[in-house]
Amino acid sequence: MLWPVAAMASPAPERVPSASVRVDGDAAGSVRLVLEGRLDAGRAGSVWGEALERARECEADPLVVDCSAIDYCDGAGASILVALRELQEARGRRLEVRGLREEFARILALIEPSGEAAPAPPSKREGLLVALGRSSLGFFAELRSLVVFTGEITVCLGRALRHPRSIRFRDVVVVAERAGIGAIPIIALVGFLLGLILAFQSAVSLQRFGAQIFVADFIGIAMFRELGPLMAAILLTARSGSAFAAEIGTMKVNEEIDALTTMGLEPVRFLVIPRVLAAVLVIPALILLMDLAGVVGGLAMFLTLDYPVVTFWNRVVEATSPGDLLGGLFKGAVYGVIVAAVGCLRGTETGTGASAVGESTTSAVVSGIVLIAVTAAIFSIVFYVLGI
């Protein structure tokens, strides 16, 4: 049986923009060379050829190439860029590109070829106000590093919100896995070891005045408020804080992350949203274990003053509320949003050298506890005020 012509026509495909490439020229008789549409991959070739062979017959000097109107633009697409620079190069003559966006400037940059460094001038003894002025500028230039990676990550996280999908939920639990589990013996013994010893230090105290009962109350405020919380966030920041910038440093190191970028790929959308996720979603369980072992060390000395168990319990749930305990697991989220955070970004900021991940991971442990100190700083005085 013969079908119809048309009922076994398959669908016309999409079409896809292509890359082309011409020569425009103006009225004051200047030639530019004009790169349009989407210099990816799958079409840099169709037009690499011919490009070349146009800027050989323009004998402009500097070749102004216009990439005002290219959609997208990859590794493959700049390497075009490139190729043009070293055929005028080799002519003896200059290029100049224009028009081109920013990111995909970061690509050509990340495979153009540079020179051999240059050898470092001798080193001079500074004075005292040239290294305080070095220093001032290191510090603001690292907060600004800071803010606009703070920046970028709120971005990606609220693109994230608004498209479940792009979150990879399975590098999110892997490391929530690697960061919550392996803590919990470690969360454990320094929050029964904590709770133990604040009950012995303010036993001593309260004994003077007859009121060692009210070391439960001490050991419910304390654990529940302040200390379950900045204790598992600075354990946080020294297991999974270091391992983060380790991680994404020897990435660096190996060139993975320019990898990346070159793709088109965003380093923060695939390496630091699903961390940050993680160390959000690990930390209000890190301090409920906190405050728990930290209760039972206290508990464990409270018995020794021959109180029962039920009078303990009733002095803690008597001085503290739910409102002690949600506020504590706000901080935590906030610390951990700040652990992950401070990880991932030494980790990008990685030099090159045997030492480079190493000098990256101690900065991102005395990064993060430094930035906990004063966050809870900042949340004490905001609670004080507020009455909370």
The other form holds:
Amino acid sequence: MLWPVAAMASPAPERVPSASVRVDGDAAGSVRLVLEGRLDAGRAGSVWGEALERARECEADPLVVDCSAIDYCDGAGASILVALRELQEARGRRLEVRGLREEFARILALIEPSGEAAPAPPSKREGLLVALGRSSLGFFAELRSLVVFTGEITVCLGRALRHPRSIRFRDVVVVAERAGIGAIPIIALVGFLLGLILAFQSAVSLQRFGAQIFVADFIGIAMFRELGPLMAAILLTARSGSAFAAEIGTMKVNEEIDALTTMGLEPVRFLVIPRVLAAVLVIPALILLMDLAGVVGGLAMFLTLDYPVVTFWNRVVEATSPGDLLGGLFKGAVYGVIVAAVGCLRGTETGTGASAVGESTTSAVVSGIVLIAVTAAIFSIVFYVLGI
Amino acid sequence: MPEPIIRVEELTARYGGRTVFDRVSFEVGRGEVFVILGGSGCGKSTLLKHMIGLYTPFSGHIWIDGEDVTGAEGDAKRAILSKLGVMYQSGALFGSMTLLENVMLPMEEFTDLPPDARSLIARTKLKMVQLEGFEDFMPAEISGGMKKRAAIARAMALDPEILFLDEPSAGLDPITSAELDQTILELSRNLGVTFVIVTHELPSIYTIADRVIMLDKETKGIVATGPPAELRDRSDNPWVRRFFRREAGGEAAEVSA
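Form predicted in complex with the partner chain, following the form predicted on its own:
Below: every chain and molecule of the assembly, starting with the one above.
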């Protein structure tokens, strides 16, 4: 049996005493609502709607509810009576409960709101202008925290470089290993497929002009200059930026960040600097691997066009310069700082509770990718203007 | 009361526009076991976090051993913090380090002790809280009570003059809780450490506390100060007496009556 518990929990239908509601009239012409049977959490729902519907149809004031035929009543059953009373009050009428056994009346007394109703909470709906103002303030607060955090990291990095002994190199190595060696398979796979896809897509157009040999040039330039660093950074964000946010976020929730602070250890030096250094150290290697895998992917496709390997290699070497590769590595280093800093910032901004860690992880990936895309665009413009 | 080591002066805390407590003043004597009491949500932990310099107060001052915590920054603040040890409610042990590494960390950062000496001192601290043999365990591998004791050992790493404990007995069984009380008493008697403890556990309070203050949510201030047994028997405030006798039915609002 797949779900034995569920199966056992479902009693045989014919043995279940059901609950019902009906409207009854007496000789004097007065109408009353009769609730019968077992009004427990499992059955109250079946009569809830009908009871309210019947009550709405009755014009009697007070509306008499006859409860003498109720066999059992729990909090859910008693809530029907509360709902009926509220309905009557909303219509400016009264409700009279008759025949309710004492043990059930006690339950009703427990759940019935006493005294005057609490004032309704103010509406959470706000005007467009207020919402716009609020989101603008949120945006500027966000920007401010980003600037403050960047400043803190810069100051701390400067101090760490002046006093290298203050850097926790053991942590740098551990983070670098996790962010670097762990990422090798996915970087190689994505790089290879990216090169393959680019080669196929460019070959389709270039073949029309008999210029398919330039597929090699295209792969080399695109991978070394732009796509290698960009994709490596995006994968680093997804793998490590999220992990940084989750680790630091969990530490925040567990009061470990507070513990560091009261021990006189600055969280930025202790947690952020090792991660930033590790990301900056690791990303050039990841970019080189991504470039290599992309070129191999492109080569795999290029060979299907019946060219020899040496032709592909010569084209790639001719089309690209060391400057392209170094430019890509420089961009990558900047992306690395962004990934680590945003991941750590989101981690330190984590609120309380487990869901807050999830939110900061998501936010680390989203804002990391957005910032990388924006920085990539800025780099493209600057490199173009400088003629690099 | 012995000579004061902590002086809280007219301290007001606000959180999101809401006043948590208003112009609270008290003193903690050197070597005392001082307990902060009060109903849920009255700001006990907030007060503790102000005292250890994690939160900046809306107004008022906190003096620790003659130094103002509230205005301190950078190295001055670090100098004050070096006199304190803090145990957080969850223990807040660093999950990626063993218990020994957790205890050694403050020494690594703030002393020139060689690694052998650090390790030896850390082992003695762990022994002091009955955690001998657990040095190489990770925090995730030990029980809640052991985590709290390990956190006390870490807080003791630099032999601070004052230890702040946030709900040390919360979530512990009575035996573990009693053992923790014994540890606190021993540290207090043998080493003269001053303790500032936030707790709800009445049996613990009677065992360890020299003096308590009670915070109240309604008046946002201190409603009682003194030794716990005295407050239980002789307080003229009915809510305070009820609190100590664990009697139901008291609304905090009656305090002001």
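Numbering follows the first chain given and starts at 1. Think of the rigid core as the biggest set of C-alphas that the two forms share within 1.5 Å after superposition. Quick caveat, the model's predicted, so the values are computed rather than measured.
- Annotation: Cα of D306 displaced by less than 2 Å between these two forms, core superposition.
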